[in-house]
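What follows is one chain in structure tokens, specifically the form predicted alone.
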Amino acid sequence: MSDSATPVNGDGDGTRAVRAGLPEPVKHEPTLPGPVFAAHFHLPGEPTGPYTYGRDENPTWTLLERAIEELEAPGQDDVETLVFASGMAAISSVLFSQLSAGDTAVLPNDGYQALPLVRAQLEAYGIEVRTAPTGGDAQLDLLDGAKLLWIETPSNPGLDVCDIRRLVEAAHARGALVAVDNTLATPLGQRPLELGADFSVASGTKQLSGHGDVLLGYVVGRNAEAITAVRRWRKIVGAIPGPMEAWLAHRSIATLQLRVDRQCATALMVAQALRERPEVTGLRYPGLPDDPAHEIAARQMRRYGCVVSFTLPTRTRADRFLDALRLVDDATSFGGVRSTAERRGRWGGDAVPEGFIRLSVGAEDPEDLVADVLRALEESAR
């Protein structure tokens, strides 16, 4: 699994998050290099080593892999980490490079906006596609003749919970591997591998970078032969991550554990505050202990993530709301340490009410936060 410099495979989240993948210290060189930028390497004689040209290979990428792999899947040495340009060119990777035609996967209908884009692609490619809601473990009556399940838990936008390990047993009994979305919960939230999963798949662009300024994307796989596919199709579409974007990625996973566990604490605080008002209806958030997911969330996540989504009457409404927070973006993204927040039907990809809401909660004070959200509540309602 890692050459990293100190096991970390026995330690707490924010001590492997402060050590994951760093390399043995080498006298008067920083703790983690600088990016390396090259498009080839020095290669005499017969081509063989790590590094042959940059579209395969990069030492950054290679650092940030196995930090990656630490967190996703501590102390199993039979799995590998690749990482790509984007969330999308991660989930990608997989489908297409374990479905050729005639082959049926099952995905969610309710997942991330871009997998209605990605099932027409694939059934253009003669790829049957069966889809059922995350909720309720919908896709277990769609298994039958499968070769692909594709879980997303919690969904995006809606925050429902499937039970991994209960849909993982009944895939692998028909023969069918299994990818978790992995990118709401985190490593530090959930660990798909340990509950059976062939691959754990994840845009890193959101809470694991965690600043908004990176895109980037990875696959952790156990199946040798699967993730052998998956590389492959890395090198024929070059869908490859800059190695400055991978570096700054490997930066920031030093304070994920810090970052994620303000973000969740501070997530509950608002859905609670959240709870009490009397506009807001379909109010989701999978650490509150009545919301429907939560005993199978309870079950399989250390974490419950810093997304909390809900509806406000209208479209109106839900404008104006957004209008008038403070500290506040509106963008659609979530995990980084400035909350954002946006309604969600502007895209048109998502089957939600016009006045629902995706907001991720930040770094900033908890009180604050809570008092923005309320006051602009307020304010929406003039």
Ligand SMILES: Cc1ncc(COP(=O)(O)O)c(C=O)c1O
Given for the second form:
Amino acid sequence: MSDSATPVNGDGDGTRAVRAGLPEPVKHEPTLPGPVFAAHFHLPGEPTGPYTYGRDENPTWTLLERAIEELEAPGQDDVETLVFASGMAAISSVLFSQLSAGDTAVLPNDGYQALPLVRAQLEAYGIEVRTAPTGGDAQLDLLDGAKLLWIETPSNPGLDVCDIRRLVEAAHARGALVAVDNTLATPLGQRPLELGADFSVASGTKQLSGHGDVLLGYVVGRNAEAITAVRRWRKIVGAIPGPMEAWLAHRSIATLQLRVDRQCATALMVAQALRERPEVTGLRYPGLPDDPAHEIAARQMRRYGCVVSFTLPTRTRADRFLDALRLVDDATSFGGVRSTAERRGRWGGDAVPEGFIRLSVGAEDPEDLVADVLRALEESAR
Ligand SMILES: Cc1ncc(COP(=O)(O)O)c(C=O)c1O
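Now show me the form predicted in complex with the ligand; what you just gave was the form predicted alone.
First the chain shown before, then all remaining chains and molecules of the complex.
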């Protein structure tokens, strides 16, 4: 074995995940050093880095940032990664550090439900915001004069997909930067920087950490000037992860490939089972060969995610279905090892039918989960 802990490019995703971000082996030291709890570091004389004050840097973040970068942008040297307190902290850091009054941003109108809040705040600061749906690459038509294009693919909760490379080419031709929310795909499902994007941004709260016990976010960027502004924003706002959260996320990345492969395979089985049910409409899973997004998804994704969305005839039917599930918790969020589902319309922020369900497939035995979903559908009809 070589004394380098860093995975090499030819290694598979499982190998890369278990070794991601590990430091060089040191005799008597643990493989993954524990969380470093420090508000400040010994710093006599000139205040030089890497570790000065806990809002600016932390050794536990450094290892996690390296791990994320190895998965998001393998073999790319000109890339920098920053971790944040949450996905929203990461998203806001990109948008608010890159845009100022008079600029124009293009956002999806069917993305994560906090984006309209971000939009309102951007507009309050004098930034013009244009929106269009993810599907059909509709954001293409809004790019003239834009400074930044924000893509969310697959979109949450509708699971539409857009062609990242096509949108990047059009945006770059107009001098606009492109950021992709990679939360749903994870870096094992999609690598936006390889498709030309300037930023890959994600909530690490979901499948990256995968146990429903951590809030975290990250930004991976290749444009040195842009990422410097994002780092400065993190310092100003102080939206930093705790060392414990960062360490838990890093520990969880070791099983990312196992979890993602299992969850994606089961999600496909669940989607196939739902497709046979007469009461289910609007079924979406990008991995289904007849899903409207499958063709583009197959071109740019390596795995299709753990979320399946569909609609039941009424709100009551959807609520009864959720009540009847034994193995699926009625809860928001997605990507965890325990399946969750919710009637998305209960939040009021998404343009979805009342009976719309977002189901996040966990790591249960696939047969058990499919049986539970089918039984709950039967029971909810009574
Ligand atoms: C696609 C997407 N992006 C960003 C976020 C925000 O992440 P966080 O909850 O970690 O702030 C979410 C949360 O659900 C999400 O689904």
